[in-house]
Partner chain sequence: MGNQSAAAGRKSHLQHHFVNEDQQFESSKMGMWIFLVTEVLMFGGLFVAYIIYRAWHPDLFYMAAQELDVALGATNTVVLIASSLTIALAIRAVQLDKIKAAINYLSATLLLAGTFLVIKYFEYMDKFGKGIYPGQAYSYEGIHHEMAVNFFSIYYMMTGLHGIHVLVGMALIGWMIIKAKKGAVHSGYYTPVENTGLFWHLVDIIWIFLFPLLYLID
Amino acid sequence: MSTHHISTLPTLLSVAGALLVLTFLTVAVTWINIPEPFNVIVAIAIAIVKAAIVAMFFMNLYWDSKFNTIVFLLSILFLTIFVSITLLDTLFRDAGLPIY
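Return the structure of the sequence above as one chain only, in the form predicted on its own.
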């Protein structure tokens, strides 16, 4: 059993700085004229990097057992699959009866 890891102040400040820079980058992307589908892809990519940083350092997955990292990644994968199946159902559904 591994011991509990306590993050140092420089590590936490570095992570906070990285999150602030990525937040500024997210806002800066809106100032650049990126074509329609790619601006969302860039914003989601930046959000994924920020979420990975939070998961690694604030949730201590970086220092924890790799099994916990695998369980976390599998939970994200299953959430993505379930949301995709739900979207496939709702996006291609008939309009149904009009509501009066």
Contents of the next structure:
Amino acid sequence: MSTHHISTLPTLLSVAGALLVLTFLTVAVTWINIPEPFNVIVAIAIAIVKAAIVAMFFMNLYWDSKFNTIVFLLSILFLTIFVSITLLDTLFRDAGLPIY
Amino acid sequence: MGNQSAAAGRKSHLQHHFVNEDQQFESSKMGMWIFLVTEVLMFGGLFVAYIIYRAWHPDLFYMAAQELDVALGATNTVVLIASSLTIALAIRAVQLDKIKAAINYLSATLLLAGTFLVIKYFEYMDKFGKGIYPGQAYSYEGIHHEMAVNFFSIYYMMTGLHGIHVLVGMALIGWMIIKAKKGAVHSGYYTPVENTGLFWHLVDIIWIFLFPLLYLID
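Right, the form predicted on its own is done; let's see the coordinates for the form predicted in complex with the partner chain.
Everything in the complex follows now, all chains and molecules, and the chain you saw is the first one.
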């Protein structure tokens, strides 16, 4: 039954292994100098992949009712709205509004 | 319904307003996910502060991040990934009715969470020793930027709130160990262990973002 998915030992161990490899990768990319906007993009991209792996295979979203995935993705959607609308103000403040 | 036959002879946890154990389990887990959404949005406020300040002062973030110890941050990342693995193994053990193994895995998780906080404690003490405090108490001269305190205020708020979550997680894991010792969780009923696991994995996910954002600015 999908309600009670029991992860196999190899699944859990390989998920942890993948996370360790990606952790090494996220440190390793700082040793080569990637130009300015792309270093942040690479760091965030690796973090998103790691978070997705944790959510899918440790938090069982992959086997769960899809409703839980929708709930979780909605939080990301609302966070994106929060970030983008705030940046629409703070990034364009050279018209006399102070930055701190 | 394998899980119900396994639960036969044990005390039923089924509340009268649910159709069956499966529906109760699913509802509880959905409730936990909705709680996790509020957690994402609470940390979200701090992430927004981080993004605004980094967009305003990219040079400051580069300079200030040099004060953080990448080796300690990376060690803590590995520690949290290991703890996520052990709590996943604990849930698997409960599902298979291997309660003794589950208690060992939960204890290992508790130990790893404690290790995380001890490393964090040494990091904080190192900063405090230099006069790097949040807000007005800041007195470090090593960073030549008038906004230097802002990076560390954000650093302390983000890692501090995360640290509080680690403490709450440890309390929950400790509670699960007690429950397992009492025989209150088993293959037919392991909802609290499952939800504790979800909480703990979210704490891990938040650290996965904090580590590159705070320590790895190059």
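Please read all numbers here as calculations on a predicted model, not as lab measurements. Positions refer to the first chain, counted from 1. The term rigid core refers to the maximal set of C-alpha atoms that superpose within 1.5 Å between the two forms.
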property	result
Displaced residue check between these two forms: Leu88, CA, 2 Å or over, core reference	yes
